[in-house]
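Form predicted on its own, single chain, as structure tokens, below.
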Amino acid sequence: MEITELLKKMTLRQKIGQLTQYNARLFLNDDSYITGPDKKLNLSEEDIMLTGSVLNFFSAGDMKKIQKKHLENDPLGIPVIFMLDVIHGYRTIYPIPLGLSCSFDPELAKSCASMAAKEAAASGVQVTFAPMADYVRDARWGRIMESGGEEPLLSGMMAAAQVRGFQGEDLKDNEKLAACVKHFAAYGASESGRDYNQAECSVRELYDYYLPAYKAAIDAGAKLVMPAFQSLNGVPATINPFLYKVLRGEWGFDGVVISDYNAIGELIKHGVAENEKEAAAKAFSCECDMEMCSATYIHYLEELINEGVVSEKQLDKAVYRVLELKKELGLFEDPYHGADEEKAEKLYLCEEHRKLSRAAAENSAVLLKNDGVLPFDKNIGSVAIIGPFADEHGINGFWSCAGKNEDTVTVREGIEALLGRGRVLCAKGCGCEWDDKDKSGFDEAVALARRADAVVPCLGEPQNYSGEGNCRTDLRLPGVQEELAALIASANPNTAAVIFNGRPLVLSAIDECIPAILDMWFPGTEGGNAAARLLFGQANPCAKLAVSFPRSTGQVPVYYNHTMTARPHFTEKPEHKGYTSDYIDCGNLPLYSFGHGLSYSRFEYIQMTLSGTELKEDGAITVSVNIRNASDIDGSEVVCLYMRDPVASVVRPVQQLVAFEKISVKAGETAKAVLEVTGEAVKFTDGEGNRIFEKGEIVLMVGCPGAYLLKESIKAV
């Protein structure tokens, strides 16, 4: 198909059709339009007629039917392309992108969006809205579930790796989807923690954290780019002349960015645009190029057109973008690319996507404490499995696509899959609303922790309290659940809780009585089974956290890589010294920092070794660490290399992620983890926006901020 010739044949209102998108049940539903919740959009069954664009819809079945109705009505047969949500699984669910960036495995991360993109494939989606490249300090913040964390240089790896794992080496295998790379930009900083709210960044913190992980999903080939729906600097992402200058100018971007849900239309609600027609014209000429469930390209671009404030010839700029996407998807070969009923069905929870599923879960579990309590004996008398997730199917997370909650593993079901129904006992407890006091079912609980040779506290927060929209002021646990672990703590110290939640928590209170935490997130289809081999050793925790855990809401945003400060004061406890930067009544450090995480094998950090000590712009230095695994379990570390610069021109973080790696130790032997830093990697952005490399000493550090094992420094030259 030549696209050039192609937008000759169309007529200006067929072109602005392509630049549309709209939910399935206006097409459904012949009469959704007219009588349904899309009435406001004022569509006429033309304007429906020349959509370009569908999402929100879950079965190939109904894809096929709007796609067949479509062509039929369509003269120039241009197929619709379908779009969807999907962020950690379709149908088999794996755990939130926050848990999963926890593994520090981006192979990982690509087999898990290449699983998901097979069913989602099947089931007749073409386009997902994946991965979320949004930078985050803040857990107050519902949708930093959808994240990679606070470090930029994992959390763009990981998006990376998912751009990868959906889109493969061809968009026309029917296996894959295009992915579209989101929230640009710097979503995840808004103000309070709170959701579309405003975001305030220098130039400098811009560069430095928010934008390099969009810049790795972009390099990674990401097809599309959804703008955020905040303001930025007092701009809507949607409309930010300094965004798309950034997206279309220095990054060379020439994908299709689509607004996100009704954005275009709520630059009226922002306030900067006075009337549809007007907003229109600002999303356009920034080269918006397709509008999301809103309706004023449809209504307004012709007008525009005609008038003369947007060109047809920019029109056609964007056009051209959609269409040769729907080419490179094989859409105009295959408009159904490939989805098939029965196929979607044998893929869906197949015992290879429930393997990966389960293997994502144990590797993305993070093991915060252990005072020698794990690994339980598989051979135990009995263990009572005890709380609100004790026995909760609703672990998939929010954004769980198709995913079902009745094909999830519960926590129960796994360990009695593991070690036979007669030695588990069970008991809710309480629940876990905010707002539920209920304690009546304590005494059952804590009789039960007595009776059992181990006890397996499992709590968290409900899946809904985290995700888009789902922003929070109080992090601990809801409701009673700390004094329900308390009690089962002190009736028997054997007792290691399992946590379920979507963003980090405040686990002062649990760290203080309970004697091992292993955070699951929410894992997915099987996360029950995944816990089970974790609490009995068949598994080996081997996650380090992609995100720091506060002692107290009142300490957030906190994070590993902040600036030294001229009066520092760095406690883990209520130290109030005088004059300093810190808190009267908490410590400045979080509860667990970013790249924590224990295992069940002790590993030595043995030798530091580099390649050389001077560092040149365009050059690189080889770091050799030597690992010793002093135990008798085989397992896995992640080793983080991290830089400080002590003095430059302008403040600098205290330390820094340059590289990691996941290694393998058999128990008693040694490997060596190959690290590099570059010279790009000690660059830093000016207030101007331009990388600065600066002669001066770097140290290099190996291990977890604040308890780094080995040290050396180098000269940048």
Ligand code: BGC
Given for the second form:
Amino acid sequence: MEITELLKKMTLRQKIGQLTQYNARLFLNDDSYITGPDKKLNLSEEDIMLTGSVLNFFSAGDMKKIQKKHLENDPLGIPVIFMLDVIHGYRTIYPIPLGLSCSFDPELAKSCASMAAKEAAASGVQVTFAPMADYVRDARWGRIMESGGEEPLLSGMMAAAQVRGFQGEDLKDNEKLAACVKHFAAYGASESGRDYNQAECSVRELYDYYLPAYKAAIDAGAKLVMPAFQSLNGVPATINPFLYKVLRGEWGFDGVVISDYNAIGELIKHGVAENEKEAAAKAFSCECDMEMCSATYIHYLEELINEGVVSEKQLDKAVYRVLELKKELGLFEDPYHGADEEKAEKLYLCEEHRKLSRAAAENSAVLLKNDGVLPFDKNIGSVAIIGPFADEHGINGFWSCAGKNEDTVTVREGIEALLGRGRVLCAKGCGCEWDDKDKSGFDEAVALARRADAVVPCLGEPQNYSGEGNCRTDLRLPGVQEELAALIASANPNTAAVIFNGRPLVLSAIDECIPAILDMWFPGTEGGNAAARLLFGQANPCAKLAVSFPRSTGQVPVYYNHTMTARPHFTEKPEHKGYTSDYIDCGNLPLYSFGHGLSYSRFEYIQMTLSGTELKEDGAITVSVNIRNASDIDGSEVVCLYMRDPVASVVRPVQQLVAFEKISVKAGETAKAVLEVTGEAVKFTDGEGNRIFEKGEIVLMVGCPGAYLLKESIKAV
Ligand code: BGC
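Return the structure block for the form predicted in complex with ligand BGC; the form predicted on its own was the one displayed.
All chains and molecules follow, beginning with the one already shown.
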């Protein structure tokens, strides 16, 4: 049926119902008895019957039950749309988005999203609240784990790739999901790295750093957008006129905007609405189409329309968007969209999905340090795996949807699978909670470290130390893990640490005493197998950091693409000079910069060739870089092209990524990466939000921040 025709048949209340979304639990009680926090919503039976969308359900069975009951009671036969946070896998879990971003491999992100979509769609999900495209520099903020890191271009490419993977070519394909980009905008700028806290950003910062990744995801076709929880420059994002002007006006986004969880209701707590009615009026007037989990629309929109505060025309526009989305997903013909318990069971953790999850974990793990210890020899006599993460199943990371701890492979299990059981020793040594001070396991741990031929301390922060609402003020390894690591390293120098984390941690103490460090992030289902293969050279590390690791928490935010100061003093060690931009007690470079990541191969950057030296506003210059693998191990290298604009009308970043390509290079061979710098890429934003192309020198650099290997100058003309 044509949506315009359908709209004509709908009552005001039916239309408003389409704009509401509630938790599945409200619909699953046969007697519809509403308990707990839901009681506060004051929803009537009728309100629940009118609801157009449901979130937070975890099986195809529940979804079908809700849909069936709804359709039996809806005279117009408009299906409910089902949404869920499918962030890094459904049941088979792949690395957290921040980890995956370190792969610098958008195709991999696309494949992972496509796999997640398959499992989720079979489980009844039709829309995922992903990707999160929040740009983040502050490692204290727990939601950094969901982000693509501190680089706008990389974050945008990863977010766009996820959109393509989730959505595919045709949303009617019942193995696909519609994607909802979130959290618009600048949620990652929450002050003090504390969740939900205010963000204050200049227009220039917004356009140059914070907005590009959302834009990339929207350009990739994302169907929905979710405003952020926090206030931006004094107004909550849910009702921030600047953000709607950018989204609906400048970018022409005409899809569904859905509020975040209770965010419209929380306008009252924010102190920008006196009551629910005012909150509804404000959010709806901004064109926030749907309301998630508060009940201001269902309670007050009708009244607001009758009073002429908002118009029925605007209501129709919002409802049209929601119905259009349902139509695009083919829900009017197939309201179950492929939900199928049996199919889902077959897909969960199947061989193919596990294989992809393992490949993703291997490609996301960053080798931070290697003083020649790794890879370990597979024929080694014995290996001791020590630490709170040695045999820990909780390595899926936050937002792991239907993923279960018991599905994951621990490091111990991974190494045992590779080497056989007899050669593996294991001890926990200590816990990993921040107040875990118990050292009674140290003696056993040190004794094992002495006995073994190689030692793998498995350290990190618990998986619920990152994710929504989980922020930290001390980014060191929690508890007494640093002490344990130092004791192990002095007991046995053949030691390589494996780190599990949802954010950059301060690893200065570990870096000082341990000769090799492999960062696994939260790698998901196959984490232990991936770690084992990387440690023993069955896989070659190839990821680079998508975010910088501070030397101490006090450095935060520390990021590679900061602007130039007039009194620069970039140091690793504390070398205080006075009247320069430094610290008395710490160097100001990060411990490991964005772009850092080692390999078992040795790559030489041997030549940089430019297709021209003059760059026009609408033009491009191709930069070819020859890379030689000077080792006897095949490997992959992420070749990154950075730029610097030495003189401009505003202060520009000291370095900025403009292109990258991941290439495989066989041992002893040379391969070419072909990168491009466009006129668009060298533009920047002025104080009024205009994009500017300025003439003058641009320096192009390849390699890694702080260690550029080749440089050339071009001219913007
Ligand atoms: C989060 C969103 C999420 C939503 C629904 C909120 O608390 O901020 O990212 O999509 O819940 O689960």
